[in-house]
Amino acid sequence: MLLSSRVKGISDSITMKLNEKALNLNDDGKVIYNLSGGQLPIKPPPEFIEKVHHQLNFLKSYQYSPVAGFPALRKKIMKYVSELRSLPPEVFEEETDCIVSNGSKHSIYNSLGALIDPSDEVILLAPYWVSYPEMIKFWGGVPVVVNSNVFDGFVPAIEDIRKVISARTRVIILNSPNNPAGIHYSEAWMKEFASFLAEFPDLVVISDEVYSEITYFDPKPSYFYQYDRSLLKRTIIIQAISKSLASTGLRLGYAIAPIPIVNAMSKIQGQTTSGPNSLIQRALIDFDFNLIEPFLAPVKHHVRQNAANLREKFREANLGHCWYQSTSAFYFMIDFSRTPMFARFESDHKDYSYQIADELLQNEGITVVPGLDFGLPNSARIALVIEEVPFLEALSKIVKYLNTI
């Protein structure tokens, strides 16, 4: 059967690969340490599990929603984004609107579909999400990849980015906190990324904040466009609920633009999709926005450990080197290139990193996502989510086999 030059281009999502495969394992009886899930493995809050059982006894929660989604939720959504911003609400009151779509990365390919022609250019900040270039890919257009390096804590350069820029640039992908890095950008490179955009004005930003609220070390993320209001007339924001609610499996995130972009990402979804999941978007409606930061609270303490505990690790088996200080989201990069274990490949720059993370599943029984398909060979993507015994027993694995020559 013959398949479209399109879908033979694209390729898998590792990670959903890798966390099947994990699972398959698992069924087999083998223990498995999953550290390549993207997902908070706990229930969402109580009051929000309580709205969505009082949405079942109502028809009209399982009926159509408008396309874009329900007229309440996207205005709650603004104003909600707009506090968690320290912005005044009447910023998104006029020329901004909210499409709320099945996850961040249905409204992240959405927008790209509203924006890009073929052979238009996408500036993508190395070390980034799977799922950026693939989506870029579908739509015709050409991922432009400006890299950084652990030593400078995987912040780009703006001059860097300024390098890039070309006749054919459309769009630059921003993603802080950082999904695989765990970092974000701080205050004063989103004021020097604020003053470079001004030197480009027909250049939109597509800023993924879908882990904005998981930051456990202060001072907490912050965005160009709150040092320069007038960038929001130029900027696609992305959020959801998978991770601030730890309901990935109920596919709702959300963009807020401008209007005329809104629209644009309607007509698409209106052809594909449809609108999102009514009964979900009625609970949310109801739903206290308020009590996501006291039920993040454990979640971020916890996450916080797990990195105290990877640091400690790394300096008793002598990596110290190896470790670097995450702030935020729940991932580590681990650079395998500066470990005694990487002695056993060739140096000829090619990027072993499927293979050491084949080896760590198949001998160690740990689950680690390959660092290339982020734009960092020879390195994997720890999530720091489950518990901690388990986490702690995986790290002593890690790096027992970070240090066998």
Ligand code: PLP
Second form
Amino acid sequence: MLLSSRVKGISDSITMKLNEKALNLNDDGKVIYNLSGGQLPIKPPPEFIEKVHHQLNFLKSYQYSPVAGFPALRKKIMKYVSELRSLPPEVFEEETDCIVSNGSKHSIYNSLGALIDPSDEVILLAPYWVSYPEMIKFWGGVPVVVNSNVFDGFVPAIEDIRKVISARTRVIILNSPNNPAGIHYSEAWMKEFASFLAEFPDLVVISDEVYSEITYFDPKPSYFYQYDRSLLKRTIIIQAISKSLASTGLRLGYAIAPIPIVNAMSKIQGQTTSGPNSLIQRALIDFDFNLIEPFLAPVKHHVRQNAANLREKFREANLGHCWYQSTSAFYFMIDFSRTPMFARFESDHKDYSYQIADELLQNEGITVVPGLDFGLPNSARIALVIEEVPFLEALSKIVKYLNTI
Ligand code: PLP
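Moving from the form predicted on its own to the form predicted in complex with ligand PLP:
The next block holds the full complex; its first chain is the one shown before.
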């Protein structure tokens, strides 16, 4: 069977393979600590579920929506985001529009399709979300990575971004709060980034803000366009209900962008997937977005507690160099390269994160996501969302593993 070279150029998800292995071990009776999840292990708020129930009664919930989504929802989203960002509502009124898609992954995919031609370069700030490079490659683009590490708190230097700008650079993807690092970039960083962008007027920013409501350490995330609103003319704001309403399976994300970009994304959407799920869109039109904050309050409290437990365990175990202040989203990156355990591996600058993730699963029953997929070799992402008691048990096993030579 001949498959397209486009598909052959895209990596399989290692996470899926590890998950399969974890399920098999679980079937064999082994206790598994799942720290690889990218979602909240809870149901959405009851008020939202109730709206979904209510909308089941209407014919329109079962029929096509407009390609870009129901106008009432798009307007409501723009109002909500302008409020979240302390922007006057009129900033999105004239030159900007919103398009609703099947999850924010789909919104990002369509944005890239609207913006890049083959061989165009897209800048990624490492660590980055695993799907960005694959989506860029799918459209024929070239991912260009700017690195950061645990010692700079996973915040890349603006000067390092400047160094990779070329005549082919079209887009930069910013993800704050960041998956996998669980940090958001500071106000000072965002201001510097805004000034940097002013020097490159053709550069478009995809600002992936899907975790912006899940932040548990002040100051809260801010964004470059809040300091220079003219940058909204070349910014695509990406959001979703996946994380903020614990609804990854409902597949509803959106982009707020300049009208020509939204129109281009609509063209792609219209000829491929059509508008997203009408039932969920209609439930969202009815749902009070002000309930998102109280819904997330206990979640944030829980994540903050697990993050504090993690830091404490690492400190106690003399793994201080692995420690950094996570602030938002619900992830933490462990850097293996300076732990005693790493002495077993060759110091040949290769990546051993898959092997280490496999060992953690086979020996300790812990699933983590290998860091290589996030552009950070010899590290792993863990999620801070499971219950505190099993999380503490898993942490004890992790620190023991990291300190075993
Ligand atoms: N962006 C980031 C940074 C993510 O971590 C995820 C999912 O984990 C997404 C986008 C996509 O989310 P969804 O397509 O469920 O909205």
